[in-house]
Amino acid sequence: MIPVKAITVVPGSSNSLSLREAPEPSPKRGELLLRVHRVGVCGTDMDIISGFYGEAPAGSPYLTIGHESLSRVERVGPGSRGFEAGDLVVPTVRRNCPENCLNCRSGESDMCLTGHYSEHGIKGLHGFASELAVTDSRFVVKLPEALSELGVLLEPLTIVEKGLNQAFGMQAGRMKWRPQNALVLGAGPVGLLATALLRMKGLKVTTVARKPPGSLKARLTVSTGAAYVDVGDVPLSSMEDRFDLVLEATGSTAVALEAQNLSGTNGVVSYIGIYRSQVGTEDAGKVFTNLVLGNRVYFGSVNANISYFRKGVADLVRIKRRFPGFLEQLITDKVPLSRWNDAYSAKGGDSVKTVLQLQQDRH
């Protein structure tokens, strides 16, 4: 076997990023052996190679990395249909538990019961940051070849999928709810993501960050017909509209806590961020008292089953044909595997979007 170049980690230990020759995988029954086109870099991998968390597969010494992923199909294992090679795919992140809980059993893997799923690049699987990798068939989706450098933004447009959705249904369950305006906090690929998704909902939306108004961020914000606010010259606190949909995506405690304000009287604030501890100053009387008279609802969203890359595949083309240009200036930052180490770096100005090339495209 010839072996392959992935890059990993030893998790829970700071500083172990590496580059690596691994065996080359070899596809089991029911699984599909993929050549790995892009690896998309995220606050999930920098949280991994800090240290803060992720776990080996086992029997493992290392994890290697990456779960937002754009591939081709090299070879289908036995067992494993619908897929021939060459195809242009996605796999999804997590996988059911042992136990096959009630939603991991109804394909819901991403409302697991247990706790014990595992994800490829993050909790007990190894992940797309290799030249070859290999993944359940179950759990995957095509792509048409229009996407076939865009691709690699699925995983994280499913994350506002899922939130969107689950907002949504949750409304619609509990009265009429015909939302006008939103708030998306944080305008990284998640949130400009979200923003274009909500624009094609036909919402009023307003994006906030850390950027000015002539940014990157700021443009692409302003492109899909939204708002965009630099927190620097308006603070959150400032803000006078109360929304009917807020969506935190910055990861920020202190945000998270604004955002509870920020949804106006029957208002759904979603939150999809990572958030580490720190010492609470807000004033939790407070906090209830808002969200019982206004009956607002506040919920967290992680992680996506494969019905939301499913319709992802069909909003990356409708984002695509609706805002030309968008997506393809979301990627600001498109690293050769010979330079693996510079797509882990802290990347400055205008930049969006990492991703780590491990294949050059067909044309």
Contents of the next structure:
Amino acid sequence: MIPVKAITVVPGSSNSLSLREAPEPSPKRGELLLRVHRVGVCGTDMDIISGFYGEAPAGSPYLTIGHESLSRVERVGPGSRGFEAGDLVVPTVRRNCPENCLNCRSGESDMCLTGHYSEHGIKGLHGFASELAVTDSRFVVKLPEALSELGVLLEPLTIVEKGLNQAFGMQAGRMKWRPQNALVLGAGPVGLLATALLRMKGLKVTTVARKPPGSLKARLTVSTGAAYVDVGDVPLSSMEDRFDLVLEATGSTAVALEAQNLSGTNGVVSYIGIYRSQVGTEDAGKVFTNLVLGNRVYFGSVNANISYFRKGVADLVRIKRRFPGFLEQLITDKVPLSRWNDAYSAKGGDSVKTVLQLQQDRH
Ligand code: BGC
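Now that you have shown the form predicted alone, what about the form predicted in complex with beta-D-glucopyranose (BGC)?
Full complex below, order starting with the chain above.
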């Protein structure tokens, strides 16, 4: 067996990020062997690298990271139907809990009840920052060749798909809901993808971030027809508009608190960040009174099941068509495997999404 290069950490210990030679994985029954072409880097990866998050697979001293990915099928394991070598694919991140709870067995492991689920590259399963990887074929979607570069954005898009789908579903379930405007907090890849999706739904969108108006984030926002607000200039607390839908995608605890105040009557606030502990002096009574008197909904949403990946594939194609160049410009940093360390170092300036290129060939 030829060893494969994999980017790994020892969960819980910072500074353990390394490139190691791992044994070549072999697909078991129902699995696919994937030749990984692209891996996206996100805040969760950085949390895992800093030792704040992450869990190695049982019996393994390390965890291969990477959960945003784009691969080609290298080999189809016995009993995996519907795939052939060369297919362009993206696997979902989460796998069912051993108890196979109601939601896991219903195809909704993103809503797992026991918390014993596993996640590729995050919790108990090796990830995709590896030349070769294996995964359960039931959790894999195929992509059209038109997405052979951009498909790496599918996983972050699915987080938005779920956050918005749940918000729209909840609102439609409790009243006649005709949302007019939306506020997106954060203009990282997730915030920008949300901006594009909400614009395609015909909403008036305002996206805020901490970058000047001429920055790439601002320009990408405006290119979708959304308004951009630099919170360095206009603090959130001074915003006068109230919004039918607020999507919190900064992961900042302080911004998360502000988000509630920015939703309008009957509004909904969708939280999709992971928030660090921060003890504050917020008036809890005011928060709950605002919630009740305004018929508001504040909810959290994590991960995404395969239905959101299927929807995401169609939406990536639609975004590509509707906003030419938008998705391409989101990927600001392309790092070859030979410089893998650069992919995980802090980026400043106009950086939006960093992608590690594990294959340089046509794909
Ligand atoms: C991933 C999700 C995952 C979550 C929590 C996010 O970065 O995109 O798939 O469920 O982290 O582990």
